[in-house]
Amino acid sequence: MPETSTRERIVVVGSGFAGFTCASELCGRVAKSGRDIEIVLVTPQDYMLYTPLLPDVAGGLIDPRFVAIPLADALPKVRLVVASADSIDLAGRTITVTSEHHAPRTLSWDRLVLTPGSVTRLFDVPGLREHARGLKTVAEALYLREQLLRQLELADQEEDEAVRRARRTVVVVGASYAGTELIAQLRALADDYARRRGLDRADLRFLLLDTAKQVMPEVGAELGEKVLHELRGRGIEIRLETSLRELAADRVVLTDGTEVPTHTVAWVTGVTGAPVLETLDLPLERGRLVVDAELRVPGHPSVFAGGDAAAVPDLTKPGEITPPTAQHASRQGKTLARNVAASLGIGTFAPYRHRDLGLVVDLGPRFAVANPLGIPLSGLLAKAVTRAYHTLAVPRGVNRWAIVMTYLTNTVTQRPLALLGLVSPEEASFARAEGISER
C-alpha cells in the first residue's frame, strides 16, 4: 500500500452503523471546507449490513442482498480498504490490515475512528462454540434458516420418533429484542413448512430461554407481557431465569437440569466489543472502549470511538453508558464526524446527547410491538410503524425499494421453502462469521 501522499488522512475502522454514518457525514463536512483530506474506510466486508432485519433473513422473509448496502455505491468519495484491522500502533499512528488475499499492510493516519462494532457475547458453556450459532452476520442468519429447513426435511424421513422430535425442536437463548424477533420468524417459517407439507404444527417445538425475569425488558412491563402472551399463543415455550448448562450435537442441558433433544440452537444473548479492541491496551468497560462525551479516547486526542465498540456516557442518565443499539450507533456516527472534523479545524466540538425515540420489534405475521416517543403500541399498528421505520432507516433507495416490494409480495405469496445449502456450519461458526477467537 503506497504511502507517498502528504494529504491528511482520516481512517475509519468498521462499516457498521457508526462507521458508515461517520464516513458519510465526513465526506460532506470535508467537501464544504475545501480541505484536501483523504477518508479511508477499513472493513472486512464491502458492504454495510442493516442488522435489525437479520431475523427476517433467518426467517426466509427477506433476501440477504436487500439488507447489504454496497459501500462503493453509498460512499463513492471514500477510499475503501477491504481488510481486517489486525493491530493498531497508537503512538506511531499506524494501523496494520490483513486479508486472506494480501500480506499484512500498514496504513498511516492523522485521525483514527474506531467503530469495529461488536460480536456475540459468549460464556464458558461446554459445547457452546461448537453447536450454537449467533445472529450478527449474513452467514449466521442464512445458516439458521437452512438448518431449520434441513432438520424439518430430515425429520419427515426419520423413523425413530425421538430423533424426529429432536429435529423438530429449536432452542433460542436470549429473550431480548433480537432473540425474540428471531424465534418469532423461525416459528413462522416452520409453521409455513408444516402447513404446506401436511404436518401438525403441534409437532414443532420452539423454546426461548433467558436468565432475565421478563421477556424484552427494553420495551417495558406492559409491552413485555403482550409479547409473552403472543409468543405463547403461537406455541413457543418460554423459560425465564433459565439458560444452558451444556450443549451437544443432538441435545442441550438447561441450568435447571432439564435435557432437551435438539439439533438447532441459536445463541443471542447480547454483545461485546470487537476482538481488536483487546489489543489496544486501553481501558474497557463491558468489553467496550472508554470514551468521553465527545467520543474521544482519553489520553489520545487524535483517536475517536463510537457505536457498539465504545462505552459512551449517557448524558441523560448520569453514571450509565448508552446501550449498543443501531439507533445510538447511527447518531454517534454523526457526532463522530462532527468532532473528528473539529479536531482538524473544521467546525466545533459537541458532546453526544440523544433523545430516546423508542424501540420497534417485529414479531412475525400480523404482530409487532413498538414504543415510538414512549407511546406503547402493539398488533397491526405497531407492525406498520415497525416496517415503516426499518424501511426508511435503510440508507439506500434501491434497498428500500426492494424491501418494500418484498413486504408487499409477502402479503399475497408464501415464504420460499427451498433448501439452497448456501452456508456450511463452519462458515457460520462464531470464529469464521464473527472473528471470535476459538480459545
Ligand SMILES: Cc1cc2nc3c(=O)[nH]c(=O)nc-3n(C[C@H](O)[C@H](O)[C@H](O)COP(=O)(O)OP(=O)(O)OC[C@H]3O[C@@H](n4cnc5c(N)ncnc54)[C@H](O)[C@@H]3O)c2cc1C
Second form
Amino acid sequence: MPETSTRERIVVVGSGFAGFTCASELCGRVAKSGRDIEIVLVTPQDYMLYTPLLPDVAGGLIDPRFVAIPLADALPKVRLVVASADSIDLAGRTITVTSEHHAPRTLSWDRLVLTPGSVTRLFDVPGLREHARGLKTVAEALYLREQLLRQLELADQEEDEAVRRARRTVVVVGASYAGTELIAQLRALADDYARRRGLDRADLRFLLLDTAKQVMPEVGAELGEKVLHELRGRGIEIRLETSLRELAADRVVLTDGTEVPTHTVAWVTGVTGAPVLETLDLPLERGRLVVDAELRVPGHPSVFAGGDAAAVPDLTKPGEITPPTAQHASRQGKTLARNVAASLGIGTFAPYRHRDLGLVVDLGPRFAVANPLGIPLSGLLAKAVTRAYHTLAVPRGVNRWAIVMTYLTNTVTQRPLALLGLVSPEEASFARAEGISER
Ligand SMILES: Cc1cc2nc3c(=O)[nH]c(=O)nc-3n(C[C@H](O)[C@H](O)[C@H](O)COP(=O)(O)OP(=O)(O)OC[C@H]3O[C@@H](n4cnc5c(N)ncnc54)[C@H](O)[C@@H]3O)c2cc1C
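If the one shown is the form predicted on its own, what is the structure of the form predicted in complex with the ligand?
Shown next: the complete complex, the earlier chain at its head.
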C-alpha cells in the first residue's frame, strides 16, 4: 500500500542543483501561502554535491566533505527520504523508493518534480567499464586521487622500467571543461609528489584526448588556444580528434592505433540523463526528458522536470535545448518551484528563460580561464574570478568557510599526499558510483 497523506504532497526526486534549489524555494513559497503542503526530497545521498569542485577533490586540494552540503542542515523543513526512486507510476501518482537499509517503500504524490540529473555517457569501447573511471561522484573523485598516488608509489619501487613508466602515465578522455580541469589538477598533484620525492617531473606522462578539434569549445577559440598553450607548457600532451579504441588493465589503444601503457584512465566525455528516466516510457531527447518551457512534462500536468535530466527549450536560442550546467540547473530549480506552486494555486506560472552568464574554469596552479558575460579572461585574474564565483555559489556558509580556508592554506603549504585507501576500484566503478547498469 502506498504511504498516503491527508496533506498535499510534493515529491522532488534528486538533490543536485535543480532538486536542491527547487525544494529550498518551495519551502519559502509554501510557508508564505500558509498552506499545509508536505515537501519530500528523495535522494540516495543525504547531501547536495557541489560538482564543479570535484576536480579539486580529485587533485587532493579540497576535502570531499567541503563540497557536500548536508541536506538536514540546509533544508530543515523538507522531509528527507534517503533512497533511490526506482519505479514511478505516473497514472497512479506513486513512487517506489529503495535503499540498502530498508525494504522498498511506496509514496503517493500530488506533484512530482523529476531532477535526477545525469550520469557519464559511455560508449561501446572494449574494456571501458572495467578499466576507466568517471568524475561525477565523491567516490570517483577520491578514487582517481588515490589511484594516481598509489601508482606513483608503486612506480618508485618498480624495477622494470616499462612498468614504471606505465604507472607514471595518466590518460584523461574528454577535453571539455570537466576533463580539462581534472587533468590540470591531477598533473598538479603529481608535480607536488615529484617535487617532494625528488622525482624528475619529466618522467610523469599526462595525456588528454578528445574527438573534437579544440579543447573546451564552451569557452571559444581564443581562450581554448590559451588553455592548449598553458597545458602543453605544463607537460600535458593533448591529442585532438583522437579517442580510445580499447582498454586493458595495463594499457590503452588510441583510435589512431597508438598503444599507451597506463594503469590510470579517466573517462569524462559528457553526460546523459539518469537511468531512472528510461523506465518512465516518456519521450527523451538526447537521453533527457522532454519538457515544455514551463518545465512540465507534456500530457502530465502534475509532473515537472529540470536540470541535466530534462531537455529544456532554450528560449534565448530558439530550436536549442539548454546545456547541462549547474548554472541552468539551479535557475531551473527556481522556475520549477514557482510553477509547481502555481499548479497548486500559489502564484503564477512563468516560462524558463535564462541567458548564459559564461563559464569559469579552474586549471590548477595560478591559471584559470573565464568568460563572465562574454568577457574573455585568463591567468591570475580569471583564477580570482573563478575561485570567488565557486566560493559564493556553494550554498552553505560553513562549507564556503572551509573552502576559503583551504585555498588560503594552500597558498603557503603543499597539498597533502597521504594515501588513505578509502575507495576500492569496485566502489568507484560506473555501476556502483553512478548506478549505470552493467551490460
Ligand atoms: C566534474 C564536473 C565539473 C562541473 N563543473 C561545472 C561548472 O564549473 N559549471 C557548471 O555550470 N556546471 C558544471 N558541471 C555540471 C553540473 O555539475 C551539472 O550540470 C549539474 O550538477 C546538474 O544539476 P542537476 O541537479 O540536474 O543534477 P545533479 O547535480 O547530477 O543531481 C542529481 C541528483 O539526483 C540524484 N538521483 C539520481 N538518480 C536518482 C534516483 N533514481 N532517485 C533519487 N535520486 C536520484 C543524484 O544522486 C543527485 O543527487 C560540472 C560537472 C562535473 C561532473
